[in-house]
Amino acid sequence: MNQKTAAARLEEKCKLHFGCPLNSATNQQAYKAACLVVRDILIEKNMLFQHRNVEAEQKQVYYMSMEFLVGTSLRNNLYNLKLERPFENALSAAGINIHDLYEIEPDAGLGNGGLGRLASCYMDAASSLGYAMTGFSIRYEFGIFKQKIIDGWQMEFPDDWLNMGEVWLQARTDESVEVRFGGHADEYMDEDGYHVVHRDYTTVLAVPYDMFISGYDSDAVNKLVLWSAKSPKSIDMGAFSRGEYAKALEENTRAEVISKVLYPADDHIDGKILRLRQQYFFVSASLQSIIARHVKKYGRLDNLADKAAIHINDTHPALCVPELMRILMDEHNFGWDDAWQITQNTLSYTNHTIMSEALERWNEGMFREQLPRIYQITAEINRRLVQELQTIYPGDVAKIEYMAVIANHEVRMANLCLCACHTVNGVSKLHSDILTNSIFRDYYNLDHKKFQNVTNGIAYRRWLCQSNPELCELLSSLIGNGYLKDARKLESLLEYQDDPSVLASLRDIKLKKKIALRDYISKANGINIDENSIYDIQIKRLHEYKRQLLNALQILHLYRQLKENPHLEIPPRTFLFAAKASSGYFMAKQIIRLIVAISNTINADPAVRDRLKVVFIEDYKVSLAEIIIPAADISEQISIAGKEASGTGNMKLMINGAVTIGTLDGANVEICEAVGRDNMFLFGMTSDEVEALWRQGYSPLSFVRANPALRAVLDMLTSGVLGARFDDIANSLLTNQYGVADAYMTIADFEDYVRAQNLVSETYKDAEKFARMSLINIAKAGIFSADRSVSEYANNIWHI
């Protein structure tokens, strides 16, 4: 496309739509038309790319994940397409600048944090290798929310991105399928075999929505296939004729409530039901896709794992197993046996976490009482299990108990998975060695061949080439383009580690950057910070292990000793944080409302202002993210050892040059392998050493009375002097009122973070050695590409 046919095609949607020529539209009219334009492209890509794989018999991929953080699509599939200057030159000739187009598309609401980017990166990584995958998730009306800080703290509101985002968005509502949650199911015996009939249950129609997904310079564009649920009986017209509006409005209220929001509150039973219901309705709706569609090309279900590989991403869709028994029982007629074979070698298993929130466990009555059928199968695989495994660890309860899908009145989804799917894989070298040594032990040691290991990876692309083109022109001049498909080709950067003149051109892009998201704080924040100086960035899900916590404190630290020496010898300092806490999440929030108090504190003395800066940006989303990653110097990745699974933020901000300081944890072990210890800032106990303290009897009291520095820092805490009191923090370090007392170990490695932030400052006076570092982070980033992740999940789970 040239950019006479790209300013037909706009002029036509501009008429087609909008009743205007295409110099007479709005912004907003220009952009809903390029993308029109954009997502006809993509159908007639999907349509010829479908036919092939459909003549040729391919396996298909079915990817599940309660997230997709899809973020804006606008800039990304044109520079997929390779069709940004046709169509920035067709605006151009009309009167409308593209770059103001990209900045009024909302993000869509479809994703949180670290796992539904990493289902995105991973939609994008299959496309751009031509592979078929369909992604499956909800079409969330409002997402997750729209973060605003009001007097420090995080307040919720609706973030209504279907209002420009809904035009990438194809409806199939004759494709609806129903989805029944209640009622009771009924089984009988007859000539003809086991039977079961579901009575008395409440319908709610899924209507399936269709988002494209291009890939880099690719023939192939996959779907993202999005649910929202209707009821099938809009209004109540007895009770509307009988005066009760509201409730003639009920059961539709009660289905549409499904996929309004993202993770809705589940501190309470209506919450918790809710997110169940979510997890059975876009499940069940995706599953009888798959299998219409499997039934109607080959007439069989015996074939489905030859054909089709489903794929459960993190605990939230486990209903899968039992919902795929289902319809192969109660609808195609299977046996258990047979049906059991088809549904272990169909599904396989990616788990995201160690965390016990994200494990999930239903109550048995809740869970019986919104899905009898399910609950039914359930209850038989685990009957099924708990028989097999006697005969394996006769009398060994406990070890039974821990194995069991239902035990203690819980349905345990992880379990679920564990004894169902063909493969299970963790997400990083370490991730998976703590599953397999620990909370998964006993399934590896019944049966090791099913574990396996995927590195996260990233679709280096978006993070790389279209959020940072300054960077890629200097390495497509340097090393050719060969990167843009190998990311692995990068690793040629490294014979310029010592040229002057290529570190002097890093840095160069670096202020760029820098003062892109200095003027973006400008507007945003109204703070104004120093370009030059050291930009230390942690942006990331608001999560007590995460340790925000411990970057607040230690930031605390080094405002005290700017006070007490005003002549401290060390670089301005930046410290900038962008991160959501869970709407629920009390103590996430209060670290917020901690971490914005320092900022109105530290910025507002005179006597470090220019010295020392702090600042919360509220709202993180993706495409905020692609202007605060390029600019960072320092990237925090500073969890406590043996949580965070793999991270992902950690390889954008390294392949855009930032240096971390972290631990050894995720897939921070990776990076130090790939760079070396004196190219990142380590600190902090491994895993072992985490164990071992805990086992040996933990006591944060005994840090502080050893560290004067420290007590200084947590008494600022409950003094008042940042303007407020946080006694809950301090309390939750130091004393057993809200569980175990720092149940991530901050204070026990707040001395040697320290010491890190230390280095940091020293290191970043040489200006050469440090752009040296950011350097060879560059170019050692390319083994975390998301091509090499689907490759592997490719070759070695889904076996396409």
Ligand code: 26V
The other form holds:
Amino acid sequence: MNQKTAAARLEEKCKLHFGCPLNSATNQQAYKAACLVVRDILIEKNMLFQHRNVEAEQKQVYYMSMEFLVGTSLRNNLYNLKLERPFENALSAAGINIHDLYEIEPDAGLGNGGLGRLASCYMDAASSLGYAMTGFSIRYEFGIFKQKIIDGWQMEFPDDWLNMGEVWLQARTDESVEVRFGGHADEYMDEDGYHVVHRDYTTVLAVPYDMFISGYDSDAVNKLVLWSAKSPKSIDMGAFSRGEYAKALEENTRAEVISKVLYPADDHIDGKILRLRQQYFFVSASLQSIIARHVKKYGRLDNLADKAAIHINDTHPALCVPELMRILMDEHNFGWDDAWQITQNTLSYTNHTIMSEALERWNEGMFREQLPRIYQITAEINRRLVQELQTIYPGDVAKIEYMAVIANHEVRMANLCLCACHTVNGVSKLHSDILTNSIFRDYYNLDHKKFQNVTNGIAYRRWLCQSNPELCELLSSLIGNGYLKDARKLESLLEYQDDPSVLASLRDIKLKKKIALRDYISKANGINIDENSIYDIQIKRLHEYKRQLLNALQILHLYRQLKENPHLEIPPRTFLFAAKASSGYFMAKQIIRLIVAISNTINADPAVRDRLKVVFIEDYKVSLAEIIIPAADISEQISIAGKEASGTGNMKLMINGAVTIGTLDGANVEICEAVGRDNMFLFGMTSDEVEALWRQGYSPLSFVRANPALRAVLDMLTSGVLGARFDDIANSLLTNQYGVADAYMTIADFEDYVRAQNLVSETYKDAEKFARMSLINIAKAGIFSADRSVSEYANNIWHI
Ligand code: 26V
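Would you mind giving the form predicted together with the ligand, to go alongside the form predicted on its own above?
So here's everything in the complex, that chain up top.
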């Protein structure tokens, strides 16, 4: 497609859909027309790709995830299809600026954070590598909430993304399936054997919507299938005729609420029935569609594992295990043993967190009531598991209970995955080691061959090439274009680490991106920041374990120092935060309030003007990250060691030339291996040291007593000098609230963090040295490409 054909297709869409020529279309109309043209191209490519795969009897990967944080699609698709230029020119000839259209597009925010964005990065990489991979999730009508900060408080507003985002979706009403909830499952035996009848259930209709995902410079276009819930009965006419209008629509509402909103928490589950229903809804619909497709092609199911790899992204889709068993046994007459074998050989599972509150467990009674047949199967899985464990560990009641799928009236989804999947993996070396050494140790001892590591990776063509074209232009001029398909080729950049003109160009580009972020912040927040200051950036979900609080305390310390010693010679610094807090997470919201208060206090203080600024940027999301990341000098990755499974923001920042200040946690360990200790600012306890300090008995107060500066900072939280008081935060650090004070050891790591921050300031004074560190980070970021991760999954787990 060239400019001329692009113009013709755009013109046609505009006329057909909006009854006007392109040059009199509004930006919204032009945006939709552009998306529709691109979608047509994708549909056509997808058809060809699928056809080829079916002909070749190609094994398919099905990636099951409650979250896909897609972000925007227009620019990504045009980039991947290499159509940016023709579209830009065709639109420009009609008086339309393509960048205005990019800005109109809402993010498809169908996820909370890292886990959801990873799923999208993997779809992207799989398509680029030519793998046949289908993603399955829910077509949430409302994605992750829009965040506004009002008087320091996070407020949540609905994210009505479909209004402009729906253009990417193609409804496939003809492929709807039924999902059954509630009722009773009756078992009986007759001369033909064992049978089950599920009766009195409620049916919800699952309607699939396809979203097409293009690969970069590739023939492959894959699909993300998003299920929408509908009631099979549109209205209860009887109730309606009686004038009971609300009742007439009741069943409708109960069904459709399933795909209404993304669950906005990423840390705890309080037994929400709706969430269980969401999980079963999309798992059941997806498996039914996978099996129907397989049977249509092969006419048999005993070869399912040879032709399909079904991947469980965290425990949320763990119902795949009993649901696949159900379909095989109840609908295709397999006996237990054969069904179990097929299930085990088909399913694999990735763990994304060791935080116990995020490992899903359900109340047994609720589970049974919602999903009676699935409960029966799960209970049978558990019965057989426990029986086997009793022969292996006779009398070891504690161990058997720890490993059981059902115990203490709870159904534990992680154990279900551990016993049923052929492979289980963690998402960084350290995280995978922690899984096998601690939380999953018993399962590891039972069958260590099951366990693998696949370190996370990012779709770097989005995070580097699309969001930082200026940097890519420089890279291409120096090392050619090979890195666009093979990220390891970035390493050739190392040749230029002592070339002053290259280092100067890197600095120029960084400055340009910092100016762009400065302008965004000035417009969005009304705060003016200095592009010549160090941009020190912490962007991620708000969690106590990620320790935004540690950063905040360190800023207060720096503020005090600057006030006490106005001649302190340090480069000016701008601390930038962006983070959403789970709506019910009290302490996270307090921490946001604290950061906003610090920002208000410091930014208004003439004594530190031009030297220190703090900004909390509202509404963190993929498209905002794309503006922030290229502008970062310093990447804050400061979680307590052992708790961040991997992190992926660390990789996005690194590849854009930010230098990491961080603990040896998650993938930071591997970043450190890649760049060397001299090219990052390491601090804090290791995960072993954290463990040792717990065992020894941790007392934050003893650290505070030894550090008067820290004492002074903590006093600021409760004295009111910040315009408000933060007693809850101070108490969480110092008093034994729930049996622990300072559960994330913020106090213990404070001093070493301050040391590392001082080193940042010192190092930055030598502009060339800092630029060299930045260059080395870019050059060494290649291993964190999602292409590498997906190839590892393909070779070692999915066997495609
Ligand atoms: C758990 C729950 C529990 C129930 C309520 C809703 C909900 C939603 C999400 C989760 C799991 C969160 C796990 C997660 O996001 N882990 C992150 O995964 C990233 C990709 O592997 C990784 O880089 C981050 O370190 C890890 O925190």
